[in-house]
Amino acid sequence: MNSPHEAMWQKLGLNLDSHNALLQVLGGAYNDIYLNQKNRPKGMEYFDFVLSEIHGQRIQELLDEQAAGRKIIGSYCVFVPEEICLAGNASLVGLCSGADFAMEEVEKLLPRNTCALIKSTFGFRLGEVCPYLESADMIVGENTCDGKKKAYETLGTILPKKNLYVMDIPQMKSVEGRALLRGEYLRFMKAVEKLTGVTITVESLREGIRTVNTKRAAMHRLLKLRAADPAPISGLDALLANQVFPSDNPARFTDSINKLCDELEKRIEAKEGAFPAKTPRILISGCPMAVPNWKLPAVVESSGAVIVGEESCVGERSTRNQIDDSGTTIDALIDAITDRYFKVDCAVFTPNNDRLQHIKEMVKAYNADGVIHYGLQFCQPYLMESIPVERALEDAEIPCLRVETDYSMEDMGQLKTRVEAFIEQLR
């Protein structure tokens, strides 16, 4: 494979053979899953381009930013505030963790029965195939689960620049928990200032808040349009937009989403859908799905249903709620940032009744016929929470299917059989 970006990848220290193999697999999967869809909105051409250049043009843009004095911060979690990064003259990007890679090497450092997302994080580093990771000036981890908390101890020793910053996330929604999160955001702000050499001001922090608020508003506009029947966009395409959300240029992403929404509104008015009217409608709930984790959505939508919402960190959990930008001091704006992020209902929290309520609210808002709860193998928080989710939905007379899987294709047949039976039940 010859690419105009190979010199850039080589300079970043990527393993070119492994990286080219990854891109070939990614390109083949994208072609089979995405480009073979029918009735796609024209606005998805932008996201097709983004995926075709996900390790190319976007990386070059980030390197150009670095050359101009801007810093790049990589993150694995929605609890890391992009607002603070932007205020400190840094770009925040999501890091690679959606596919198996270099598993033999990973299992020399981690137990075999570690969740796929954590193992993927290590695999992309050990396989030297993630240019976002290699180009980042700071990598932010967070202790949202015990697996991540302990894994970061090892990850910090194998990063290219030994540049890992770990953020402490509270485990309970309490006064003390909020105070902990606020303190962590103040500590993170100081770390960003130290990294960039830029003092964050009220004006720069307010501008960062407004930029991300605008981006979230555009994404939420897209999510609400999916309530229409027929659904104007497939769940796969909406998931792709959610996956691009953390890494694209914020202004360009916002503009592209709004243009897509303009088109979707016209499709709704014309009753034109990605699927026929009355197609069974599914809400996916649970673990995040990073690029190129498209397995379950592809199974669902090739089995006769349409996904109309994602109750996930790669989904509504990352776009719900805005930040009040009216504060006139740093403390007031940090309070507002804390208030917004403290509403995130990750499964790490105990108790987590807000999440159960949000799932039921999303079922109603998106006119879903049923819920598929997606759990990654060995992801204890979401697997433990899947049972109370199922019970709460049963009490509300909402059909639910619990799925536990990983990034491999080995269970595709079994998964498809179960999903098809669930969809038939919804009919």
Second form
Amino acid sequence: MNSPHEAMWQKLGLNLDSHNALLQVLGGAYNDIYLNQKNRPKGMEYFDFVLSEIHGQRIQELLDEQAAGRKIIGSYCVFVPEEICLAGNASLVGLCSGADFAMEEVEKLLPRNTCALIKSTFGFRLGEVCPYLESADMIVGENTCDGKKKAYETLGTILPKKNLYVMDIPQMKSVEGRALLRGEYLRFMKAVEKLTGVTITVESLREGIRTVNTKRAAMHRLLKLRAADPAPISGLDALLANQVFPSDNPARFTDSINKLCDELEKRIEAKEGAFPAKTPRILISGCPMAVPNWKLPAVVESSGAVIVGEESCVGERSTRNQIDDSGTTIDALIDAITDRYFKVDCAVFTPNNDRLQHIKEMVKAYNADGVIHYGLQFCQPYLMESIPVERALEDAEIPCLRVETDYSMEDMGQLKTRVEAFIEQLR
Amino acid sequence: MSSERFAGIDIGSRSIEFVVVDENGVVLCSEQRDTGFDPVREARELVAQHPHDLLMATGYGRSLCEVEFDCPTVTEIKAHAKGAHASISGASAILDIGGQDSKAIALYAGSGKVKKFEMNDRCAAGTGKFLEIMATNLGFPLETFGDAALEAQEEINISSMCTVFAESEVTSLIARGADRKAIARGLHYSVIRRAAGMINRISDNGDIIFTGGVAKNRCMTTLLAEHLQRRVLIPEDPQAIGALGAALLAMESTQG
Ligand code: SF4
Ligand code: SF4
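Having looked at the form predicted on its own, could you now put up the form predicted in complex with its partner chain?
Zooming out: every chain and molecule, the one shown earlier first.
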């Protein structure tokens, strides 16, 4: 079982045995969950390929760019602006991971009641299985939830290159909060310049903004097409596109999404769908789902419903709202960037009423019949907020199910019963 | 014209219930047995013994039946709502405490449709299993455990929810010579508190239908009504409600 990429992985310092084990699990899950779907659009072949080469060709590509002087910046949150990275001749890659790994080692460093996303971050580092993490020149942490904030203190000590940069993030949508974020973006810009040795100019920053705007626009085009009944694409496939969004080459990604959309538009015209018309439609809301976390969507879509939207950072929260690129000074462009990111309605903010409003808007826009609130076990911000979310939806007479789960397969039976019962309610 | 028969099977982790109704939904037979080590064999026997035209499966083992008998399935939530509403109409919530799990379901009072639900299926505390273990610990037969608890003059508060810790708490209380009946009452109360928490999250007034094996325990029904200050109603055969609901849903599926 020799992969052509083994030499590269070895050079990056990956543990080949563990890494092979991980790839096998990943491949198996992908086969079972993705390739078994019916009526998939042809345009998904690109994403199948990207996923099969997620630790292969894409890494090779990044390393080649790195050899030519470009830098790689890894991040764990949608608050880290890709625009600034691109302007400074760096690629941004998402580092969040969706699988448990090396849990025994992880629990030496983190309390058991830490969310799976954070544990997984540590597991991938300690297990030496993430080529993105190992190849990154700079890793950006951010002060969002308390779990991440404190975990970065420890993560900083176990990164081989000791290259953690921590960004502060406000907790309130106030004038002071915005000023804090803006100041942090300026500081980040300086840090990127220092890392790459490239001075960011009005032109390069505007170019960065345009590239990401185009990518977001393509993604949003895809998301809007899901409003049709029958839904032209499964929630699993749309999730995959969202998951690839932060790490793929932006131009190629944009192009592939647009091609997929062309195909979906034809499908909609022909009234073809991934599922039959009148299939119950679900909006997922809550914590992000990183590759290969396909657990809840797989349960939902094998129980007779289709997912038509993700109110999540792997989803709508990272693809909506564009950045005004008309500014003629760095200051003006940084202002515009701040304006966009300051609208992200993550549950770490208080109060966060915009999110409640936004969920209801999405239900309407995507013709959803009900909402499943997805909370990772031990995720305080989202689990706490799931109750006001449920109340707000009840007041609007929108059925809502709150689920709390993790990456393990232990609760599959219970999860399936809850989801099936909820779908019965919608019929 | 020979009448049609519709069967419902509810495969739980501890027991299997089987109910057959006629085309008017009248119960023709109802049988229960332990799930045992081979639930499929038990189910096969039940299915073979009671002739029927259509079968619907529910409960945690419903997918076993789907494979074995190629029959439609429904979750225990919907099945309980159907069965309970057919037995006693007008209630606003159902509390089901079975051998190894418990659930609370809020209903639309008129239609009996599911409005919301909560499930506890991760731990034995708050289920029939908890009471069973505690009855053994205190030396009461399970059948009279509730009656003994009702006779208590006082109630000893049990602070541990977890079965394992509650067990050692009980052991040390016995060692200190505490009244066994008072301990029993305290144990019942701890299950009630958990159940009440579940109900309160989904429904705050109206009658409650109590189903599952634990509904046969008089102390549980009394304490539940007292604690919530709501009327608690027990259907005739509380353990068979899920299977009855499945049978009725099988019947409805053929009547358009
Ligand atoms: S959920 Fe919050 S912390 Fe997580 S990626 Fe989104 S914005 Fe960042
Ligand atoms: S899932 Fe919740 S607890 Fe985990 S990192 Fe995200 S916000 Fe923090």
